[in-house]
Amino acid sequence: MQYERPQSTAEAARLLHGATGPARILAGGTDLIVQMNAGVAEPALVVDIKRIAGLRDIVAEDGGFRIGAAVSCAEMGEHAALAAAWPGIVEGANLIGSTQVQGRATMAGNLCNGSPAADSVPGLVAAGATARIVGPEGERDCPVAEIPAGPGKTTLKPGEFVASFFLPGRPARASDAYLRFIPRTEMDIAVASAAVNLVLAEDGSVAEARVALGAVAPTVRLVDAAGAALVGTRLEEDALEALAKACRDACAPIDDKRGTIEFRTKVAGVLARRAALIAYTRAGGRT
């Protein structure tokens, strides 16, 4: 196996593009190292991006935040301004694994691992976040929602990797929330999850809403009908039930030992209701 530590994103893309066998990015390594030890992944080339300038930083940009691909989940939780603006994003990142894992794990790795149950991805999708992708043809920005392609798969082209994420600026009355259901109290994989991002009008009604579900379809699913059900409301009971129904209708889960199709579908609606109420309160709304 060849190990490289490039000093720029262009050099990293060149190495990936020129690889003669399977190539993998190393940021946190909490998935990759485990997969390698288990023999699931046997890369011919590992490209370590942690030393590339900017990829370990969280910086203000255009009223929002640029988060480098090698920023750990723990570092996100310690960033006061990010946690205040996007608490739901930070919640998702801080649910990945144990405290020790969060010190290394990254949102980029969580996204590119391709798990439908990834905890950081629903919040990113609900936020309308974009990823900056670097490849042999240069840089491009892509909505995070368009990157997952199915379990273990992404839409990234050969030689491309995620270098950073951009979270847009927020108006004063806006917030988000993320919730998941797991069989244990911690360190488990979501059976179902929901992220809700709200912007409120001056009168306290919902002006904008985005709702994303995890672990109930082959990829994280943005449910437009669920968001539309909340717009113009103050989260009255009929609006919340319309939200929950839209989420249930959007589900296409599997049956496995961790949860049935019926259970996952019902829980997705419940979690979306609860996350919406949390986001609404955080944004300054009163039910």
Second form
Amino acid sequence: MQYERPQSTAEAARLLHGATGPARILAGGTDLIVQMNAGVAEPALVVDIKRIAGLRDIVAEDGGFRIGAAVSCAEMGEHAALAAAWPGIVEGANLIGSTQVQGRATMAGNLCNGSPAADSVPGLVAAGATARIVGPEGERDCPVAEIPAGPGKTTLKPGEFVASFFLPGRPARASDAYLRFIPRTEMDIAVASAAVNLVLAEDGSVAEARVALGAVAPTVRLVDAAGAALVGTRLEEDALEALAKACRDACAPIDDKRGTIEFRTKVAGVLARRAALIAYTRAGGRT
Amino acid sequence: MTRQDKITRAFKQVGTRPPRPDGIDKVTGRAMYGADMTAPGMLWGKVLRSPHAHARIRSIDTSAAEALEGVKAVVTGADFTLPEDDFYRDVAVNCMAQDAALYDGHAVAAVAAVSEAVAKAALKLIKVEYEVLPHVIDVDAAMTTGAPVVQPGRAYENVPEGMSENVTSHCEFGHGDLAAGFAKADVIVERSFRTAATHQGYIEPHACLASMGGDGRADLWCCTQGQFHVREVCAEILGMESSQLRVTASEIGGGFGGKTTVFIEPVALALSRKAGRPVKIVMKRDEVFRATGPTVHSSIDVKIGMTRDGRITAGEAHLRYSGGAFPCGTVDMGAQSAFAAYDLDAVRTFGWNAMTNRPKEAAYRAPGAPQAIYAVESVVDELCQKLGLDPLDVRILNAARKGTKSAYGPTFDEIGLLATLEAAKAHPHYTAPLGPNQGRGLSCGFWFNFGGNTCVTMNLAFDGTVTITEGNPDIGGSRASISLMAAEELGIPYDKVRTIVADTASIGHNDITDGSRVTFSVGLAAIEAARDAIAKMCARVAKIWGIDPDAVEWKDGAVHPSGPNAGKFPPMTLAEIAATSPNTGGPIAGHYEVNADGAGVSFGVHLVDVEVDPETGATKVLRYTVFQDAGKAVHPDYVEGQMQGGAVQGIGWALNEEYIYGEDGRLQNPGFLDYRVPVASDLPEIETVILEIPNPGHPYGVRGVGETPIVPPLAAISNAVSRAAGVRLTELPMSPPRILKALSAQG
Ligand SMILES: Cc1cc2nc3c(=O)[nH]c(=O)nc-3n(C[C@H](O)[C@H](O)[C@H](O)COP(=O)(O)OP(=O)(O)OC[C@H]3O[C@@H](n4cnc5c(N)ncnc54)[C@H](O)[C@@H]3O)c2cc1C
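I have the form predicted on its own already, so could you send the form predicted in complex with the partner chain?
Every component of the complex follows; first up is the chain already shown.
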């Protein structure tokens, strides 16, 4: 196995392009190294992106934030401005594993590992985040929602990797929230999850709403009908029930060791309701 | 052993909480665990495991693996001569499959190579031709005629018509007239329960280093709860004489019963014999889950009758346990302990074991009791609900006490059940208010406790310090407790005593660290060894003083003239006697060898409050209190640790832990991610209340405390959840999907 630690994205792209066997990016390694240990992943080339200039930075851009692909979840939690603007995204990232895991884990790794249960992904999708992708043909920007392609799969082309995420600027009276269900209180994989991103009108009603669900389908689901159920409301009971129903209808989960179809579907609706109420309160709304 | 009728002694050191002797080593990394041992020229062993739940092994071709550079030995079932005796043969077949793989993860071959990487590569070159056979995973399915037979020829001789050959044993306990008892009841509740197999979940995976010389003598270092047992089993499987195999137990990273048998040790020895070099094997976590001992899984029917005022008139239980792919006697313990907490006129329990294509069961704290008592205590709770009775009052009314003929036969001596129940009733926890969606549950727990073969040697160094050499790996703080008891008896400070766990060549046979026996039996032997040393010191001093040995006595750590007639001599302390010993007859040592009985049964009561989220089925444990009789708590920190640890493991068992099998019979969750033991943030502080009802069978009144605490949590939590949710749960674990389903079914 060959291990490389390039200094620039261009060099990383060149290494990936020139790989003769299976090649993998290494960010925090909290998925990759576990998989290598278990013999599930046997890469011939590992490209560590943690030394690439700028990839470990969070910087202001166009009123929003650019987050490098090698920024750890713990570093996100310590960034006050980011946590104030996008508390739901930060809480998703800070639910991953444990304190130790968060010190290494990245959102890019979480996304590119391709788990339908990835905790930071619903928040990114609800936020309308984009990823900057570097590849043999240069750079392109792509909505995060379009990257997952099914369990363990992404739409990234051979040689491509995520260099950063962009989170747009926030109007006043906007916030988000993320909740997941796990049988324990930490160190677990989401059985169902929901992210809700709201912008309120001046009168306190919901002006814009985006709802994304995790672990209830082969990929994260952006549920338009769920967002629509909230627009124009103040999260009255019938709006919340319409939200929950839209979420349940959007679920196409599997029965497995972590949960049943019935359980995941029901709980996705419950989590969406609870997350909507949290996001609404954070945005300054009063029910 | 003389019976201690009254233990009135005022202790000076027993009952205090000195720092643990293994603490610094463990937190600094100096402690040597199983995987820490290395030897010059050492090879790495790795085991190839069956991917099938049940398959005939047609052939194994190891030639390509043997040809790989760096591979020094390959072994398969053909390298083992099977012992005649069923018990040893089953262990041997479990360590290395013969003609069939009996469960997913069953060892089929092993290699020793110069590095882990080479060993891993070699495993891939071994070609096993399997003929996949139908498998059976569930105990009820396995008992039915027509079920795939796990091992032909092992059936119980009187298997009734309609039962499968998988049934390997039947037992029955109890007394009285059941029909008459049920006729007296005002209410009868009959329910069926199921419990999943759970793993002991120790942090340290099994690891060993084996080194056999060309002369056939061998040394083995391993993490185990019983080096003497390892020696006997390995000697039997390898065809060696016991004394030619020396086994040293490492520091142990948890066992809970799961390290009372062998898995990799005979394999490492066989590889070392073949390669002529030391061989180390360290299991990976998935191997631990797939191929080492989980508990039995069970299916249990319970029927109990009660009068309107809460008296139990009759109790009956049918227990079906499966200890995996081999015959297993654990159901006997379940059938004996099911109703142990009650004083009953009519009681009967019936137990069956059936083989399934799962790993061979290994002991787990109070093996067999938690499942049976869970079922019984659930039905008692439901009867209390139906009759509007206080569940503690009903337990007190029916409690077994001194003189009760127990449900499994013997008549109880001094026991602490009533005292623990009364302590629970008096505790503020029992009357604390509950909020919405919250419920309170309780359960009694019981364990037999054991004594057994024990040897202790106590050596006095010339500087007056003392070493105690014993033979039981310390899994719960026993070295501290043994040192405390010896210091107490000798009248010297605790820090002048060091207790070490010796290898099999350095002391006589000691039974395994199991059955909550060590603080009881080794403590007893250490006290008696101290008394032996004291007698020798008295004789020495009498000789120095030139008086009759009867004219001296031992008091406060020194020999004194026993009275004015004996003469006037300044007392000689232990240190003075030790210092002069080279000139007065040589070193001084005390010994004691015993097959201890009188362990004294143990009871506990657990109280728990939970909150159930009605929308997700998630259970939060809010408050937990353990009440238990310790006889005498020698080192209360460790007693509390046992009580808390048992409660926590029981919480895991009740709520989330389970072996999950796919349709293909393969284990789906061989790791701590999906085999969910509780994490710290899942738990409240576990409060403990120690009661001390002295055990007449021990000089200081000690009872074992290690196993009882895992017994009550299953029912206590199930009762709390059932009350919080308003629906009776009858299957463990009560994972959120199961609770939510029960809530929806109720509408
Ligand atoms: C104990 C433990 C607990 C965990 N708990 C959770 C949890 O609660 N929730 C959860 O969602 N996950 C959890 N995980 C999984 C893991 O921690 C997360 O998915 C994490 O975000 C992965 O990030 P990483 O930087 O460590 O990824 P890595 O392991 O470095 O990479 C993961 C995968 O993505 C690829 N990759 C990484 N970065 C890029 C990039 N920039 N461009 C393209 N491909 C890339 C890698 O090649 C690899 O295939 C847990 C893992 C462990 C070990």
